[in-house]
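Below sits a lone chain in structure tokens, taken as the form predicted alone.
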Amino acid sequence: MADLSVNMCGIQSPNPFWLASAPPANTGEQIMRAFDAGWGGAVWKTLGTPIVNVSSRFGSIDYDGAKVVGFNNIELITDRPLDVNFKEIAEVKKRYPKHAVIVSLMVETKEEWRDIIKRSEDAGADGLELNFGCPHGMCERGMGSSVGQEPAVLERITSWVMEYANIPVLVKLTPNIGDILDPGRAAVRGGASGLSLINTIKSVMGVDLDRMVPLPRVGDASTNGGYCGPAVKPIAMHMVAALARDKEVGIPISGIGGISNWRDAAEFIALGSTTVQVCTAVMHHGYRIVEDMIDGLSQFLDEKGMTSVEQLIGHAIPNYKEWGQLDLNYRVIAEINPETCIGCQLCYVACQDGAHQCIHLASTDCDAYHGVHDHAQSVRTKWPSVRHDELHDGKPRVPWVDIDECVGCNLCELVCPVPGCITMKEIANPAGPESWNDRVAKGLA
């Protein structure tokens, strides 16, 4: 079995799976379950000057019968006294010795960063995280995503940290920015030893048509809180590959953003993180979802023939690539298998509505699509099971694709509901790749 265990910035860890700094990751007694369950670190819920938090805190998103697809809080740091806090960093890690155990920390003058990071390594933390993402209620008091917007500010700051840390040290990035290059950058001016990201993004969750009070409601009001869950993957992933494939940074990453699986997982650590962490999925299903995200990693590093978790770091990277890279002369086409097409004509209507008008529907009178025999003939050639009269009757079922005008833009793959129905084949062209950029170097553009 391919080894698990990675080194991220100098924190071992058993396996890349931690917990996020979250309701999930509040307590010792949580953590240490967490552990028992299989998670090889866990970044502590964020401690500062403890503050009071409401009730009614947590909204989400359901899509088409779907829970939580995307999760929304306006929850802040520790409620809870940091003398029992950091009591219990030290009970966790006396029982976990080899678990990694990080310290999420957010304050604001340096004395109380000086203060607040010589606790946390006598309590035998094994990094730090600083909290410089959460999009609400600290950054209205000057922490949080106001200082991750700020990439001078969070130099500074990271600096100050660096001065006193005697351990790793993450920086925790928000994704509520122009362009996350710019705090990356300066994390890396401040001296941090890696970077985690994305945190929340800032969100209102939906609103309450009787009360007329955005969701989640605190009596008769509410605010914008951070949006996470697997929605926000795709946007984490961007951000994540962003800064791994950027020479100025080159500093290890945690990946955070929707995951849920072990495929999320392993996208996100081939798009060049080292760890990734959960917290919505913890929220939703509980911490024994670890144990299918380890069983599934292992499994994909043995058929990918890799060996340790540290060759999947970073190996689609060399192909993310700028627009203007990308090969103008690849080609796709849309192809309906009528042998497995239920008829519904969705790919159809979205064609039509949506994309290119390639796709049409047969109809009784053929002449009144150009080439549509040709199709026909060609159809029950390739499918000889195939009726005549689902291509050709009063009510026709089987949409056809205009091969002519087909862009290949994957649409009608996508909205199709039968998997395997609709497939996207490559058509070769002889006159080989050629990109824009290509193009402009020659003057053709």
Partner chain sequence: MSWSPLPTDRLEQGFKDKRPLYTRAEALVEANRCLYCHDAPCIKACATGIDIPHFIKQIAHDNLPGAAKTILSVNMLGASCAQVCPVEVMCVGDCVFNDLNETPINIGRLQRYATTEGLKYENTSGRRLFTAKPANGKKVALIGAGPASLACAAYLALAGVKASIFERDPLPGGLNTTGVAPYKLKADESLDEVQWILDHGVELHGGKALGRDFNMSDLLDEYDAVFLGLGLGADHHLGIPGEQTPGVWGATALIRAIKNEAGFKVPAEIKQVAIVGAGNTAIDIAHELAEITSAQISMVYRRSESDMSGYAHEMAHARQVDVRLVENARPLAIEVSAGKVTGLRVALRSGEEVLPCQWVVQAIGQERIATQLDLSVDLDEKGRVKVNEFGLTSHDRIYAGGDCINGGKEVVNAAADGRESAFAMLKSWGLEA
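Form predicted alone done, so how does the form predicted together with the partner chain look?
So it's only the chain below, everything else dropped.
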């Protein structure tokens, strides 16, 4: 079995799965239960001057019955006394010496940073995470994302911290910026040991249309919150990859954003994360989800012949390129399996209204269609043809693909409710690869 342990800029962890600094990592009791469940580390709910929270404080997006596709919160940092938090941190480290306990911090002045770093180290923390990302509430007080959005301020505070800290320091970045490289590079210049991202995205979750109050609702009003959960994963992965690809960054990354299962985690790791942090999925389903994250990742590494997580880190980065480098001659076309097609015709309507009008109902005759569409006729010989009636298999609701017109956009495969029914088949192109950049270089574009 592959070795799941990781070394994140000096922080040892039995596996790459950490609880993000959030409600699931609020207390020592919770974190110890999480470690028992299998989590390798936890980033403690942000410490600072304790605050007062509002009620309610969470909102979520459901989509056609799927719950919590996206999630947001207007909760602030810890609302428990610092003494209690540090006592619990010491207790957790005493009982779980091999697990990673990272303390998330958010204070204002240099003196406050010095004091709280010392107390964290005294409690036995393995590392620190600087919360420069929180986009609600704390930023109105000059902390959180208001730091993360100002690279110069971020760099300065990071350098203060590095002056005092004797343990590794992660800088947690906000995605509420134009280019993630700006704060990422600033953190590196400030001396950070590693980066954590993304923090949450500024969001309004909905509107109570009867009360005309945005959500989540606090009495008669609301405010913007921080958005997270499965829906933000693609945004987070782009930002993680952008930093992992950047030559000036070069420090370990702890990936965060919508990670719910082993596959999500493997994807983040393949894009350059050393550890991954999870919050929403635990808030939805509990600590137990880590069991299959561990099992699934182990199976995957074994299948790929990798002996450690380290081998997976950044593995997909070389294949992350600029658009101009993509092969314009690569071609796939949709193929509908008549055996498994249930005839919902969602691919048809999606292709007709949302794509390139190349999927047709069984009732539309292929030859007659080509007879009246000159363009289709003219390009007919471009790709090897498959007669639609050979695919029908007598099922009257199986649509057919006009393979001459199919641009291989993928939409039909994405909307098909039957797993594996529509596949994108690769078509060999004798012309060989050619990118936009190649064309520009040849003076063709």
